[in-house]
Amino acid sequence: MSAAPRSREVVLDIDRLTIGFGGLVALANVSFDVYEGEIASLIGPNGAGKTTAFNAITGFLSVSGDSIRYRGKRLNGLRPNQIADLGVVRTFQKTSVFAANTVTDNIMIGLHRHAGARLWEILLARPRVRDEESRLRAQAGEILEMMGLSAHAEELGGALPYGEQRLLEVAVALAAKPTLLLLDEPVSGMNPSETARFMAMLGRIRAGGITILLVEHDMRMVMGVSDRVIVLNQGAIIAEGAPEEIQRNPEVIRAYLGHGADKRRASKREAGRA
């Protein structure tokens, strides 16, 4: 499904990002770029530092210095809402939908970030407010259709099956009108058919002009959708390249399978010679 990014323009620049918690170094001089229009994946074993990197990029973790830039603008020191206003929007490992609101209203909450009506206009129910509400509902319908959730528009968010709650979370993120979308394990808990459907949706999201940075443990999905894969292990980047390169990289194989993987491959080679 993956296709080459539309340009080599760097939109996200991570330069020597270092984060420690007490005596533990979570990220050590991590540097990588994300290019306009691509789907890039950040992978690695548990504890490699992937979510820490996401938290730093999106302002949920305070980082000093000048190590994170989006379209040339420094993100270090900005609050999450300020970063979202720049077009950098994320989802989380744990599903975070508005459980007591309908699916449509979940999307409307995201869309209202960009609504133009002022409080006094809303209180007075001015015609402009009604017109804008109609426009936002139409946009919500388009997002739900793209995500395959139209049939659930009037159901409560918390009543959806888990896989569709994950889709709704992405839909809410899209309602915030991102230009860079960070997805943290979006297919966690999905079955194979739901995952395949989500992979197809990623292509449609990218086609809408949105660059995607993905953290995911489902390697079949990662290798199927990514233009480029960046591999973290113990807080450092150990490999970067096209999916087919990463799949063959011995250091990546060791990081995921342990040093015993080398011994198993050597044993197979010896057995083949016997």
Ligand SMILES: Nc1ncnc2c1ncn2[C@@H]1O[C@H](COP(=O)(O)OP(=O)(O)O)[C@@H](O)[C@H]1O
Given for the second form:
Amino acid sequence: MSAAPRSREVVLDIDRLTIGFGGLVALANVSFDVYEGEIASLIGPNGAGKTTAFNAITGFLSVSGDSIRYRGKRLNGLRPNQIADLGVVRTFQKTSVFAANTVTDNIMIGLHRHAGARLWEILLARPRVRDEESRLRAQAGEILEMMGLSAHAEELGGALPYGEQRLLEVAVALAAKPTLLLLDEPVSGMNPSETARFMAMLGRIRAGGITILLVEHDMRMVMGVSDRVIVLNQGAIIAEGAPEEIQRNPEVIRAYLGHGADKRRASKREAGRA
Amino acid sequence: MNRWATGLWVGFLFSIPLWMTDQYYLHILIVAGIFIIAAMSLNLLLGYTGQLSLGHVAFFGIGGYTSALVSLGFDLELTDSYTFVFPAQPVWIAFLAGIVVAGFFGWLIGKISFKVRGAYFVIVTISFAEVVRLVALNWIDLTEGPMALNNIPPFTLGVPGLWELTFWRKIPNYYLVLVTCILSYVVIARLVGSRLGRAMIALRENEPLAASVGVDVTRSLVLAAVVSAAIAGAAGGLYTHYIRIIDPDVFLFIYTVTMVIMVVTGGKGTLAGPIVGGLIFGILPEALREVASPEMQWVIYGVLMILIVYFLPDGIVPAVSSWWKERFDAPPKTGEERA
Ligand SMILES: Nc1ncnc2c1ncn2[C@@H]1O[C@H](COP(=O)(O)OP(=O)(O)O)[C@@H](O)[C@H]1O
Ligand SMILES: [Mg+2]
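Since the one above is the form predicted alone, can you give the form predicted in complex with the named molecule too?
Time for the whole complex; same chain goes first.
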């Protein structure tokens, strides 16, 4: 499946992004691009800074400067909802659904950006409001169908089995109709058959015109679905390329083999800066 | 609740003055109704957005004072040579002004405090209520301070000189409160059932996730605060023109606590919760007054509240509706039936 990026048009442009937490540098001068229509994977050992990069891109960490651009627009300083309005939507590493809402209502919330009823129309119960609600409900049904969650439509989000909750998270993000979808370890905790199904799903999402940036530890999945892999280690990019190249790259192999030494190195790094 | 049950219930409420001839009972229902409106407004914030406003009575009092002042007229000595004179307005206009001014303060509090949420919101709202109480107490030129605003006109509808309907007696006031109650209910029900209400609920449930799909956190919460404060202001206006006197004690913390108790025991985040809680804790003190000493009243009140919260932590309405579902709704089909 791996191939050269489908186009060379940059959509996400990360340019010398640096993020520190106190003495710890989580990302140091990180630059990478994501191209239109591709599935790019951001990999690296635990603590490499992948989630931090996601937080920065989606406005959950406020970053000054001009280091993050999406389709030419600067994302630095924008709030998460403004970034979602520009078409960049993420999922969370830790399972995150609206636990007390039904699965359908989870999707309805995800569709928030695509409803336009004004307050006065709602208070006067204008016909337009009802039409819009049924339109949204139909769309929610389609999304659930696509994600294979239709059977659970009326169950509470928090009551779903783990694997389905992970699918629901992606469904909620898709409901926001992103043009760039950031997935933070979406298959962690899924069993192999669920993972295989999810990989097929990713292909379908991409086929729907959505660019994907994936953070994942499951290397078989990463190598199977990615057009391009970016490797982050200790806050810096150490390699970038097609999956086959990455698998052969000695520095990547070293970073992953040195996994156990990671914590030690991280604390040394911290001490070094203090 | 389905349409039939709702219709029956509303019909019953409309019929009460026809057969309940004791004016004192009607008085209890009017006051309970006013508190139910206030509790419903608090529920929008507390139940649907999850933000605890412990100064909610401020909006109630602001609505009341504004409505009283606009209906009485007032003058303010701004400089030695200039006095601003505000002429008395028809009460229904004053009532609307009370709603608008309360809503404005809701917006202000929302803007200020939703940047700092949770415990900070609680503190900001408590302080706000206390500041407003001190203003009402000390700005004697405007509010008469502890001497209270007296002779507040009763509610009127119409245009002075042409046609006017004045709500002197209990029965029209009962209907006025009932209609306001129903309107507030409809406003809240439509709001929380809409995309805007879904956004509020989403923030309560999982703020980062809501923000990640495009929900504007500040905007949703400020909207909830404005609507909530405006409805509380309406309740305050009704109260003022019914009791016809208002003093700074209207801002006492105990009234906010009463509203919170109504919402929490009835079931926060449910439409019927504040009504059920409001009926119980609005009527109970009066009912007890006839049979128990004042000390016993408070003991019973407190014990009942603790029992409800202890045994039904989500409140009465969620407990009853889940019991109802289990008892009467078709259980999930078994394999046998499906075959
Ligand atoms: N909010 C935070 N405050 C302090 N340190 C953080 C914070 N978030 C992440 N870190 C640190 O930044 C580094 C990168 O973390 P993270 O981005 O979560 O890694 P990854 O997702 O690649 O496993 C880690 O050392 C982590 O402890
Ligand atoms: Mg991570």
